[in-house]
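Just one chain is shown here, as structure tokens, and it is the form predicted on its own.
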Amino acid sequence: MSAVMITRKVRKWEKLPGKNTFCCDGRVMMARQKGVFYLTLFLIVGTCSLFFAFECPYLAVHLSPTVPVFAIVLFFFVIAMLLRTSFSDPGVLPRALPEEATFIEMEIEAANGNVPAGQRPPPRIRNVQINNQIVKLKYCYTCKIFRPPRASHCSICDNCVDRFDHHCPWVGNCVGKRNYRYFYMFTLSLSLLTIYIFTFDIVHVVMRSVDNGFLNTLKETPGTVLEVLVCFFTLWSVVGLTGFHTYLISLNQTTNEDIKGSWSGKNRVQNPYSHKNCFKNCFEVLCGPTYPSVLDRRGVMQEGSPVSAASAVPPSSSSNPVSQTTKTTAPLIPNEHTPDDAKPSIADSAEKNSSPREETPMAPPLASPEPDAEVAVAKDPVH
């Protein structure tokens, strides 16, 4: 049975390879491991909720009404930067099409020549010059492309990311060219929010201890004790992470390059992307242009699916096609006269009546005693 190709329109994000998840018709892009991201969101929202419930009412009356206002503004900024980092495309590079991958393979084979059996083929590397310095472009065997400078393949998301920094489980996404500035603003604002809440928790306990005593204050405000513990253990890691990325930004360097020692190895190769000025480097990373996504996630593409020909043809409404073409001569409405052209003529009726007789052969008459009797009666008067 032959098959029929039926095409339908689908969004490109539905067919993108890799280990990402998409929501809101492709507008939201995250990694599949989102459990730690939910933990981050819970810690931030939970700690701030306790602060707004226990400390802010007391501090707004006894200290200043601007304390809760500034905390609310800082809280919403932290949440906005977190969601912007987690839900955006970090700079994923599209994989090569089958035709492009075949062409690249042919180019590589032509450049390397025939490799003898048992020998390892040479590494697939291309050299480009950036700021009078040679930079190697490595070939990705998964994406079938030569990665651009500073790009790397994330094993968790299974995608090549442009200007790959690292994969951060706390935000549930890779950090790359398109969302690094939002990640840095998130860590910086979260450090300020953690210091702010931790400081006013101490102020709140001190102000209450003057009248009620230190132990009675701790018993009356258990939420404050929990906030102090969370902020104390979070403060060092968040502030330290912010300081580390501030150092990297001042050098125009990524976490991946710092771990691998790309610009501080044995050869002492200088960073070709640095402007030799920390202010220029910070301006380029934090205030540079916003790069568009090259994935076109919400674009429309045609997808074909084979379907059997029997299921593609709609079934007929009647099993007897002859009955559909039969002309009805009886009136459809009572007391309605049949048209003249529909009335049967005398010749037609005679032909119909005679046709069965012509077709049916006549059987020969059987012998009976009645004709013999009539013949005998007719002969008697002769004698």
Contents of the next structure:
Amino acid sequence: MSAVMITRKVRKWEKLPGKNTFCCDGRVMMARQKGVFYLTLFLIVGTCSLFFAFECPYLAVHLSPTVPVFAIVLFFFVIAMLLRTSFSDPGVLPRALPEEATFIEMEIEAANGNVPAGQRPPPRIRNVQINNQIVKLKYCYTCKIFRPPRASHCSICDNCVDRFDHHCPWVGNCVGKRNYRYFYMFTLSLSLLTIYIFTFDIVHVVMRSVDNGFLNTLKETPGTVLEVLVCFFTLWSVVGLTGFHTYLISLNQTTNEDIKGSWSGKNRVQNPYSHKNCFKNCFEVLCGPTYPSVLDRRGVMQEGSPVSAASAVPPSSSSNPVSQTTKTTAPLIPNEHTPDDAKPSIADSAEKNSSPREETPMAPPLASPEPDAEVAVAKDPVH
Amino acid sequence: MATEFHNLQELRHNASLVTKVFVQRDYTEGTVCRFQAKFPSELDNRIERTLLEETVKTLNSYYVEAEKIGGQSYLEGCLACATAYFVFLCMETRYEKVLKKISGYIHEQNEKIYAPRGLLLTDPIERGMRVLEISVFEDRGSGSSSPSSSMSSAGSSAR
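What would the structure be for the form predicted in complex with its partner chain, given that what you showed me was the form predicted on its own?
Below, the chain from earlier opens the complete complex, with every other chain and molecule after it.
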């Protein structure tokens, strides 16, 4: 009895490490937890449906037909921006392949020189001068790369993201270099939509109350009450968020930098990326080039292509081609601090390759992520 | 330094890899894509300095063109925003156009300059725009052993 192997085309997104979910054969990329995103979608679509059902017929007749038309245009723009933010690659940096990781390790060891046994090696930091400002590039132990300036590792998605702003549960994705402008347009247009609906709700109630009385109006259009409630609470948060991001854009800062106080001005530290001109900063962030995704999610995996250094297969594991989606271990410490900020024992284990040292009984996953038991298609890296 | 690779195909299919050298990003001008012009010492006896520096300089100029913020990028951005970014379904962005040019340039450089010397450039986009990877293949042509290859003597003795 001969077994017939039907090999199907494996696309690169199926083998990507990190905790993203992919849909439509790799075209859509989101974080794993999507519950809040569905809530956002429900609130927007629900409130607008109520508006179109209760307010628009009356206002189109008694005020102007442009009122619902503009509402529809705005609604579609908001949804388009939301989906664009949620579904696109925020600017994920792929993990280093084994050769690159080894090369970087060798450079680090050469730079550190001989570390006496028992001593902690210096933290893995590269200094680079940008615009007369010393910027420290940190080493990411998960991705095995030195993070470019402004990049940060998102612990929720387990990816390094370029120009990392924040991870937004409302859109179900990270906000980074590639989708920041869509995120900003989403918050801006949502603010406008909320204000628009709120205003016309009031106008509608007032106009109707003049004819029928206030309580009768509320009885005829119960949806209005719900809309006003939703809009009232949304207004404060979304408009505030838009204002905050407008402020950040004018200074060419990210939320991450703002929270960490990277360019707060103490110790004469200034933002080296800012053009010192509000308009130039806005111009760069909103009208800059549209960066391509470097992930190549839809590319077909070649036979013999190496897996990334961060998800190596242990030799004893049996190949299991079926399970693909769940990947690597996340760092235990849920932020991007290197192990050198944490306990010394963790840093010791991180450097276990460089000098002989007693291993701590519990190998921390932060420094060298445990290899997964699956990931079948691993071939030997090119020697 | 003459090696006997005749073309790119032979290099890709028959030669065995010795090592890979990585040209890192140069962040001194900020976050724009730019590679260091520093010549890696491992390539000292494989290729002339000026050739590699010229390649890196040309690549850098391509990336500057792609990421230029000026009138054209502003118009592209405004048009895209006005159409809720649906225009990108039918139109290629300027960055993508330049990336195609870069891919063509790297292929041409590989064919003309690097493959005959037993080297192969990998397009940075395939490595996340982090590094310019240069694969070094064994130096089969020369009878004397080259320091970077431990297999060349075995290879020549096997013939």
